[in-house]
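Encoded as structure tokens, the following chain is the form predicted on its own, with no partner shown.
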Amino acid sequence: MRFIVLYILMPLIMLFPAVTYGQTRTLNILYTGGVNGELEPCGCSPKTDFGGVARRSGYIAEHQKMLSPYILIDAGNFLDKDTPQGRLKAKAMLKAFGIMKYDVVAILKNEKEFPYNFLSALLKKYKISVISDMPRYRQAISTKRDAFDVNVSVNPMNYHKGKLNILLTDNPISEIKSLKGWDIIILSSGEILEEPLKANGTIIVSGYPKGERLGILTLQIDGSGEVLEFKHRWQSLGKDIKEDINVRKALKEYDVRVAGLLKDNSKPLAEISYLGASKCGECHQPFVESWKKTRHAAAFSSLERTGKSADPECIKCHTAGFGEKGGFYSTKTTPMLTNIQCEACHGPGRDHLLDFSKPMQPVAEYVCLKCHTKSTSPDFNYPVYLEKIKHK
């Protein structure tokens, strides 16, 4: 009789496995947000040389077993502006996301600048699952990781009971703190949260600006799906992190395509506004000799060493007059304007050459701050740095 009862009950037991409520499981949420098109750090300062998709991918690949089970999420605003270079960045960024196998990526404010057909083709090519509040995109994705049912959405009303609910948004903290029903909210608003906030039972975190760090939120979840406790840490992505060679290859392809934006043959001989240091030296030779001893005089070579000598975002601060009429264009058409030379600080010299009574632009602090930003030059101090380039 006992065997008959077991025979009848066995199919029911298989359909409804027992839940061990005393048992907890661990899930890691790996997240980014607010990267704003930063493929890799510029490397201008060791203090800001953190981040980059090659390091991020390398870290995840090397520590995959330790991190598992995990879900990899980007909370949006991973792109920059819709420009020719911005589109090349988008291709490189999404290719990197595909290599890293992001589980969910949000399309938010920055990405909305790009045409739907352009983005959708890339997302399909690199097999990336996205959510967005824009038409033709899904607002939520349900996924399973190990024993966890996860609902990831951009809609504040779209949470599901019985699942781990994660909201992705670029709304500020002040607007989302009152939301209820969410286990986790990940921001891409650019606000920095060194530690998670807890409000209305929700854990709130924010992607680190420019992707300088990878957020890792470790959840302890019981058998009923309730988050019992959590731990959070930032994984720094410095030079000590081994890069993913496939992502590095994608970045090199990006550099080549960016260089193609500056086509030498399409550059007409414009009106000459910038003359070059050698011309300045005809009257101001002692000043030019003094300049040659500064780091400014070799600034362009640092770009050549890193393969960035044709990247508009870099050469604007390593040449004279790039992006301005008659300024630097390329090493082929305007070789005399490489490096941070006289006219990079004092302005174009053509009018001064035609009439010596017209003075050159004085070097004020605002001139330096165009390139000496917090991210490229965190230790910049105007009086101290001015001493290093003063004519002697």
Second form
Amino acid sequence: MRFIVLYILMPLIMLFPAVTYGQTRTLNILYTGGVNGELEPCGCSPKTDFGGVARRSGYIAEHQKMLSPYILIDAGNFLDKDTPQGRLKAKAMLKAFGIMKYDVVAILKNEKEFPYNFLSALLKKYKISVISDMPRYRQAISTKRDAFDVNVSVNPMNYHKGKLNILLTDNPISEIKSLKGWDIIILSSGEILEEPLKANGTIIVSGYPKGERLGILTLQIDGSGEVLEFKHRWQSLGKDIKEDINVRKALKEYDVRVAGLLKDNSKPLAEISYLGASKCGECHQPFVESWKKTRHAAAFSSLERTGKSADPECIKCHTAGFGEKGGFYSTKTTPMLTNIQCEACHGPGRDHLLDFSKPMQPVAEYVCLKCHTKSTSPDFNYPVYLEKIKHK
Ligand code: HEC
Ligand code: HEC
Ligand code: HEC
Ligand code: HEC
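Show the form predicted together with heme C (HEC), please, the one above being the form predicted on its own.
Below is the entire complex, every chain and molecule, led by the chain shown above.
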């Protein structure tokens, strides 16, 4: 008998320690939410150069072992608006989600703007499991990870006893706090929770805006499936994170498609109201010389360096007058308006040329703030910056 216990039962017990009732185990919930179509940061300032799908994917791939077992979830509002560029973003975003193997993704407010056929084709193509309260979608998904039974849902009434219950929502925190029955609620409403909130036995977390950081919630769960303890941390996604090369490839494809949005032939050359610096130089040469020494005069090369010189979301601040009548459109149609020309600050010069006595737009701080925003230029300080670009 002793022989049986020692040589047969003991090894068996040691083989299946996890089954022992009462033992606690760990599960990581990796989450994003409210990414709003941000595929990658613009790189305008090192202080805001965080996030992006290539780094997120790179981080997860490199730390598989440390993070496992984990569930990867997006709590919704990962897309931008339904515009031609927004659709290209949707393709790239979902392709990246597919590469990262997201377990569950919620279709919420932003995604609902897109036509069903467009989205469902992409979701199918990249094999992404989604939940939504829209017709034709599932409201909940049950998934197993290790020995954990997990129920992820967008329906606040839809929790299951005996499972780990996770609700994905973009309702405001004030409404969510009173919900019961959920172990975890992940928000994508845009409200920031730097630290998790505890209410009614529920852990409430929110996705970091623009996906600048990856949320990691580490749960200690006992044998009966109850969450005993949790730890939370933000994984910062800075320049030091190694990018996933396959996701980078998808982003390069995106850049090429975006460049196709500005069709050189489709837009008739509008009324020429912007003249370009060389025209101004005919009468204000010293001003042109001083301007050439500023970074404004080389702002377009920053885009060329990163393959973004035909991305409307970038050129609106790195050229003169993009989006306005007679302003920059493309390097082919308006080559004289690349960079931040005189008229980006002084206003279009055509009327000035017709009548010098007519004052140009006065240059004050508000002109700078159109481009020097909190995210593109966090160090912006008007007197300090003005000193650097002043004509001398
Ligand atoms: C809202 C205006 C705005 C938009 C949109 C914008 N930029 Fe910028 N960008 C700036 C400003 C302002 C700076 C300078 C910031 C500073 O130094 O304070 C800058 C700086 C940069 C620089 C840094 C240059 C250097 O050498 O340090 C790069 C690169 C850049 N932008 C790329 C991009 C790309 C790529 C996009 C599109 C994805 C983009 N920008 C969109 C305003 C903008
Ligand atoms: C049309 C958009 C736009 C406007 C308007 C604009 N800037 Fe800029 N500014 C930029 C961009 C983009 C850069 C970065 C250029 C680069 O290196 O790619 C920049 C760079 C600068 C820099 C260099 C930053 C550094 O640390 O070296 C200064 C200084 C600056 N701007 C001051 C100003 C001031 C002052 C105004 C208003 C009077 C102003 N800018 C208006 C877009 C703009
Ligand atoms: C980043 C914004 C910005 C850009 C770009 C810029 N300027 Fe200016 N400009 C100013 C500001 C601010 C002033 C007033 C302060 C000063 O004198 O420097 C000014 C003043 C001037 C004045 C003198 C106005 C007066 O009352 O005497 C002239 C002329 C002028 N700029 C021409 C140009 C020309 C030509 C270019 C292009 C080569 C240019 N500026 C580019 C911001 C800009
Ligand atoms: C054919 C010559 C000529 C050209 C080209 C020209 N200007 Fe002028 N500009 C003048 C003259 C002359 C004055 C002085 C008018 C006065 O003092 O009443 C002036 C004044 C200015 C002033 C200061 C007065 C004000 O209204 O703020 C600015 C700024 C200015 N020009 C910017 C520009 C810019 C930017 C361009 C290019 C788009 C440009 N100019 C092109 C001749 C020219």
